[in-house]
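We begin with a single chain expressed as structure tokens, specifically the form predicted alone.
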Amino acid sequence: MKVKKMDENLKEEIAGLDRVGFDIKGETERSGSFLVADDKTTESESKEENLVVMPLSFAVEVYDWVNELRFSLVDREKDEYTKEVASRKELLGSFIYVKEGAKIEAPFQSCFFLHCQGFRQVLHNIIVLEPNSELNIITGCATGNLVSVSSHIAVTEMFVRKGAHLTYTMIHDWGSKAVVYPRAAIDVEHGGIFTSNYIALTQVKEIQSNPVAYLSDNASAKFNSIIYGRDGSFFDMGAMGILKGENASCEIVSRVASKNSKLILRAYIEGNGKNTRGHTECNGLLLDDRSSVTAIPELKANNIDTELSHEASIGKIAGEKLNYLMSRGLDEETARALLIRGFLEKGIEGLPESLKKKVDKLIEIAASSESL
């Protein structure tokens, strides 16, 4: 269903966020859509019989069970953030619902866009994949071409019952000057498998966030991220595994480039089941001499036989691998932009051939010698 009538000037910048994975020309199959502009639910539509799109807002009402999933788990005390979300009396955000044993083939596709200089956006997502279901969202997050002072405030909760699968990868868009908190958490019970991919390339004034996956019983979480920080902006990311039950795993792997950029990168994973395994991996690339990159891997062991180890590497562009190319041909800003690009491009695999070609294509514009 269509929520509300879009007036010209919305339309024609929300035709431009395909560059966040959101394809409101219908060029690419998608199982259904979901877009909030400021404050505004433009677009709420599922092409599936067994998979339930609607705003938040709705759903509380729609299914009594919903509005006690709202703060399960993120805590509505938990920093000033989750309080805001928490004091509104309007609800904005979307409500994902995947019937049980449904295989959506189609990724699902959302996007949360700020149109309006100066706007606070604050939402509460939640989504739901009953046992043994199947879904691929593409959420996309992005600021109009006018807009660079903003905020966007997000409590999303993710409940991924047995045996489910739910891949989530979002992409961030924000302007210079917008300042991003979202809030996250994951139940993943048992046999599920979350998988978590995050795109960040391009300049924001301060982004911070720290998603944590509750894994039961042979249930697992990958978190991917690939960051290109620059231009005075501040990332203060990380991903959470609490290794409940046994046989849980758990990965967090980074790979992230800063130029003129402070990035933080925090990994926890705490085994408490028998036979748990856990992997932290942060890969980062210095560009110049006003740019710093922190690696904070921390692992806890509370049972004898969980597994759990990490791996971090920060530098720089190899001088070697530049002096080569360049002798065969590049100049020295190409041969750059194509070292960073190809270090970038390893951060996340097994994406969907079609997302991969947009997440590349990013990156490669990110890389070039022009943006440089």
Given for the second form:
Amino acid sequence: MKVKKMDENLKEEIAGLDRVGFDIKGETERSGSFLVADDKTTESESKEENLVVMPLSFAVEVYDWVNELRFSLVDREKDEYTKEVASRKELLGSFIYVKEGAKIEAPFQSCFFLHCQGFRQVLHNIIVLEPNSELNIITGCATGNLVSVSSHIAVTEMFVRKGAHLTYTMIHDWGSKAVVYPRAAIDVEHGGIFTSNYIALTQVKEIQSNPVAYLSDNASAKFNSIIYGRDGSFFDMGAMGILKGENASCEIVSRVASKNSKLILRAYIEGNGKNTRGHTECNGLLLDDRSSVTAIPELKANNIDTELSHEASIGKIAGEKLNYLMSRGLDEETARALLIRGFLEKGIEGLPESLKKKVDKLIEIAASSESL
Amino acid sequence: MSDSKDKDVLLEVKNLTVEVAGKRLLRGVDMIVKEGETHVVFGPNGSGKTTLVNVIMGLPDYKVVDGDILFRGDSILEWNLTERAKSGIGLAFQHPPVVEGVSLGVLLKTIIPDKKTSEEIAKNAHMEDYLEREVNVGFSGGERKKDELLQLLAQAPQLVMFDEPDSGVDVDSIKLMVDIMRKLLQKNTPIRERKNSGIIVTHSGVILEEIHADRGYVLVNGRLVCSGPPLDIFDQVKNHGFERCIKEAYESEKDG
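What would you give as the form predicted in complex with the partner chain, now that the form predicted alone is on the page?
Following is the full complex, with the preceding chain placed first.
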């Protein structure tokens, strides 16, 4: 359903959202779309019988159980941002619901877009995958040509029921005028799988996010992040895995490059259940003296049968590699760009096949716009 | 010996004296390489062979304390790596680094933007299967050497330097390596038309049985000694080791 009509300027900006994986032209196979520009839901569509997509404001009317899910994973009192979401009288955000056993093959696309100057976008999203269902979501977040600071605040609660499989990919392209505070939590039931892919290769004024996955028996979660902080960006990104049930596992892997930016990478894994496993890994590349990368891994074992590990490395571009490429006739700028691209592309290995090409292209563009 | 009397000098190394962190690695090296010539530098480990080609290539961290390097008559001491490579100097590294995340195909495309050409080059070198692989990641010693030659084919330098091209290469691969080296050195082109020159650094010299060279030297303790026809030098090294040359170097050090 087309919910509201768009003005021409916005239409043009939305046409360019392909850069964050949102294809408005319908050239890529998608199972459905959801698009919010500022406070207007302009797309809300499902092409699959077993995939229900609607604004959350509709969903709480249609299904009596949806309201109970709100703030059942994220504490409404957690911080000023969750409080702000809770205090909003009008609900803005998506409800995505996959029925039991349905395996939705084509990715579902959603996008949260900041269009107006100084706008404060406050969202609440609920995603529910019933037992043994599967869904692959690509969420793109971007801004238009903002000249003043705008905000994006979102609570997202995801419910991955028994044996269900949710892949949640987020591509951010916020720009220098956006401050962003997503608050997400995921409940992964028995045997469920949750995979998060986070890709941010452009500027953001400030982003702070630390989603938490609660994992029951045999459930697993993997958080992959590829971040290229540039030109005065501040990223404070993390992920948490709470291994509640037996045989639950969690992996948090980040690959980040920082150019005149501050990056903090947090990873927290808590092993409570028997035979649980957790691993965190962070590789950081520092591109100048004005940058910093802080890796903060934290492991907590509450069970004698939990196995937790972490590794982290932060360094600069190796002179030996730079010289090697320059000896083939590449100028220093091209050689550096190639090495940054290579470093970030190592992070693609963990991504689903359908996404690799897209992210590969994004990295190529981001790295080639590198200047010394 | 090739008929290169009328040929132009491509590289002239004059009294080259080089230090790294205060340690002298080359002591007054002189060398003239004309267009179309191939020179071979023998020497025991640690004698300065790699230093010589690295300094000509322009790798940083070496301090030239005396002497000069002329390429086509111009001093290149102030030129950086890129400038030297672009002007036609190339080096097959002895121990090339791994370049994670960068596929050989992408690197070749960056060296020569014409994709068709880079694929053709890889095909001719029987390395088209390597295009998707990350540069030198998980490569065997021999694969790294082949990869070096492949990159040089893309770069197409006029002065081609090979640092231990045959070490760690299995017998089956040697033939392919030799073919590519011959191509880089235009060995199949008549001598009069041959423009490309080479410097081969080796401690074994086996490769000389396959690639004709014009002049050989032994480098000992940073000095070029025992110069002459490469096969004679090779025979001497094979039969007597580097001992005689070391003695000669020692004598000249005492005199000078």
